[in-house]
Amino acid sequence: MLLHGSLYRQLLRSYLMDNVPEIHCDLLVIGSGMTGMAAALFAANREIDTVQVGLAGELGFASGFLDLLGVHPTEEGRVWDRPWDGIDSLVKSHPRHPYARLDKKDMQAALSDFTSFLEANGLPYHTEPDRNLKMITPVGTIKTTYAVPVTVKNGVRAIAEKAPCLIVDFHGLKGFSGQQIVETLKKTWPKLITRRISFPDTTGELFPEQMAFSIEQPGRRAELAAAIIPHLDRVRYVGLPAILGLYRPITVFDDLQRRLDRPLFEIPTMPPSINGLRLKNIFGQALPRRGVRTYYQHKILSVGYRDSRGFRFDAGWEQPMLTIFSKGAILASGRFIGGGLAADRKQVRETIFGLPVHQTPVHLTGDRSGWHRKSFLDPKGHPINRFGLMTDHKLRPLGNSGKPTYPNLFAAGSILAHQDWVREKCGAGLAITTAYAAVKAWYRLNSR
């Protein structure tokens, strides 16, 4: 007997429902960015029972940059050299930011363990002790961050020392322009230029993904090479935009390098970046060796707290696929981009827990009026970007009564109120930090 569509879909919907699959764990990491991954990482170090759940994509718009502070006040646009002290200034005059919350020395840890985790998988960053470095964006600004790839170390220097360096542009490439770069920074470093040639074996538009593949071969690399080395004359730094190798960028920035026999750099490109999936495929691989158990092709549809036993999420895509009952989980779900914050006409809504989020403005008006400033570039920033969820000092989520609505509930990276991370440039260390002093406050509160 033949089934009529929408009747075999109702079956198998149900089917699938009644047989879901459950998993237990001690800890639930809901998101896949970089806070979730960093959440993951750092409760895999503890040895904590972890599952993790998100939609794992967003690390693809990372930089590989890893910010800690840039800019205090974001008003004033104070751009500050050394992070920490920005760090203590940031806290004195904005003590409810997540930073007040956090330990130095435990911030220091968090971000010596996560570049450490980098280097034993293939992917060695490189910082200055106490002081924040400065690298050219792929519009030709100037970002000052905390650490980059070892791929990116030379432009630290050839920027330092405005030393004569070539950019190197491709036909094809979009989102990348060796010209504007040059024609952004003259003024400053004059002895920048820039040439465009033809990628190896390549017609046509080009993208950064299909570049970092090829160039993995040795052919294509000694191609390349080729191509660069008669515009090499009076240069002594070269930049390319950050396309040497997805899997192995420091076999491919090596070699290149030496066939050049110049100091070699990357430049970001626009997202989606390599960067950012290089990233994303090191903890892909490296987080479920070390036990964690990752579903990035799941969200969370629903959630039933079970008081001490902990949580039930149904976790799935349009349905439930997954069942996991955990006794805790870090919310790492991000905010608008992540989906862990939702706005609709007369609120901002925390999308998993219903968790209360704080939006003082809309309190005071009633509607929307008071989120944005008028301005899009308004020194002051927009409210908007400093709702969130209030945490305790252990960052556990603030109910309007302002106790923890559940226990063994932590938050962490961008969804927590009172930063602007953007226009702060405090993006991978709030995620990082956040992330270690959650993980570590889970730990203490279970292990006893």
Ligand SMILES: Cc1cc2nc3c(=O)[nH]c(=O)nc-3n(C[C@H](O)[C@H](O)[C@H](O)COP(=O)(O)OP(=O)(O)OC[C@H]3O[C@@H](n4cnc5c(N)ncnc54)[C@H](O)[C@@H]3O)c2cc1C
Contents of the next structure:
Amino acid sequence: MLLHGSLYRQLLRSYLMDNVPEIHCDLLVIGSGMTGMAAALFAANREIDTVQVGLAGELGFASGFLDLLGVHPTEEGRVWDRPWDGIDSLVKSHPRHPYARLDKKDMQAALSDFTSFLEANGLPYHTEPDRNLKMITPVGTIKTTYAVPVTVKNGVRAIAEKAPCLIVDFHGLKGFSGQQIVETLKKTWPKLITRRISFPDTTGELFPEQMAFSIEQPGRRAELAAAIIPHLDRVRYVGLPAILGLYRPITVFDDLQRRLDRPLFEIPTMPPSINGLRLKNIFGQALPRRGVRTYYQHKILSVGYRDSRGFRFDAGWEQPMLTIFSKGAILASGRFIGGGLAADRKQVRETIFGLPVHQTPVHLTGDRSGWHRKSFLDPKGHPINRFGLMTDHKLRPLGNSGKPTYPNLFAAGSILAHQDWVREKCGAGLAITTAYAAVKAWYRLNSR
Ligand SMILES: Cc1cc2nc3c(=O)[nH]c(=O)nc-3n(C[C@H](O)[C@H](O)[C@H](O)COP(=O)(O)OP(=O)(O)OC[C@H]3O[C@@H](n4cnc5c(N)ncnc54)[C@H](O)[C@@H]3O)c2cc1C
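Now that the form predicted on its own has been shown, please provide the structure of the form predicted together with the ligand.
Below is the entire complex, every chain and molecule, led by the chain shown above.
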């Protein structure tokens, strides 16, 4: 007998709801952006029985640069060459900044564990002891950052030396313009030139992902090198958009560099970026191997608290497809884009637990003027960027009473209040170091 479509769907839905599988864990990490991935890694390092839920798309947008602290105070736009000195100054003048909750040794351990993991999984990073690096962005501005993929390292040297350098650009590739980079930098870097060439065996519009797949074939690399070599006269460095392989970037990079006989470097493209996708792939493959049970097609739909037994979460897409019983959780659900915070006309809400959010309440100003400034690019920044969760020194979100809402709930990353990671240039640093601190606090509380 054939069932009518809507009746079939209803029966299927009620069957699924009656048969939702249950899983148990010690720690649930909510979120799979930079913070969630870092938290799951640090939990795995401590052999904590961990489940991770979240949509992994956000990480694909990241440039792959790891900023720790670039700018402070943001109003003055002061750029720090030594990030740790910048952090000392920041926590002195902003004692509520999340960095003020952290121990410097833990922050250093967090960054070191994170980059060691990436290196062990085929994506080594380059840092210079205690110094920030300067690197080109896809629009030709210079960005201050703490760590870059090793495929970017020669670009840092080329900028410092203002050496004769060729930026290779491709017909059909959008979101990357060698001409724009040269135009922006020509006053300070006159020996920078660009050439636009055809990518081997393709016509029409090009996408970084498709190029990165293609270049993993040695034959394609030989063709690409042959197309670049005629432009190398008096060139000491060669910069390319970041398309040098998704799964084996170091093999691709070393091989092309050898063929060109020049130090080579990648420049991140506009998002989604290959550097971000490389990170996403590495975490997606390595975390399950380290024992983390990952659910990257699920989100948390509802939560219940069961006192000392911890939490019960319903996870799924639109309908619950999984029930998770967890002793504790780390909330790494991000801000407005990630979905951890949402705004209506009167307030900003935390979307999963309904936790209090530090904000300028509309009832005080009568409108949302306390959220914004009139000028889009106001050097003071917009107050809404500093809205978020307040925590105790263990990174447990505070309730209206000023005490932790739940003994075993921790928050990390961009959802935290009193930081403006975009303008302070501390996005990944904040994500990684607060994830480390939250996992450590959970571990201390639960391993007695
Ligand atoms: C375009 C772009 C460029 C960037 N460039 C840099 C850079 O150059 N240097 C740098 O240091 N940083 C950079 N960053 C920032 C950095 O990569 C992180 O995005 C940032 O630190 C915030 O990370 P997060 O994990 O806290 O939040 P998000 O990245 O927003 O992740 C939040 C996660 O929570 C999940 N989530 C939300 N609600 C739920 C729910 N109900 N259930 C389950 N999961 C949920 C989302 O699916 C997502 O996985 C960049 C970010 C972007 C977007």
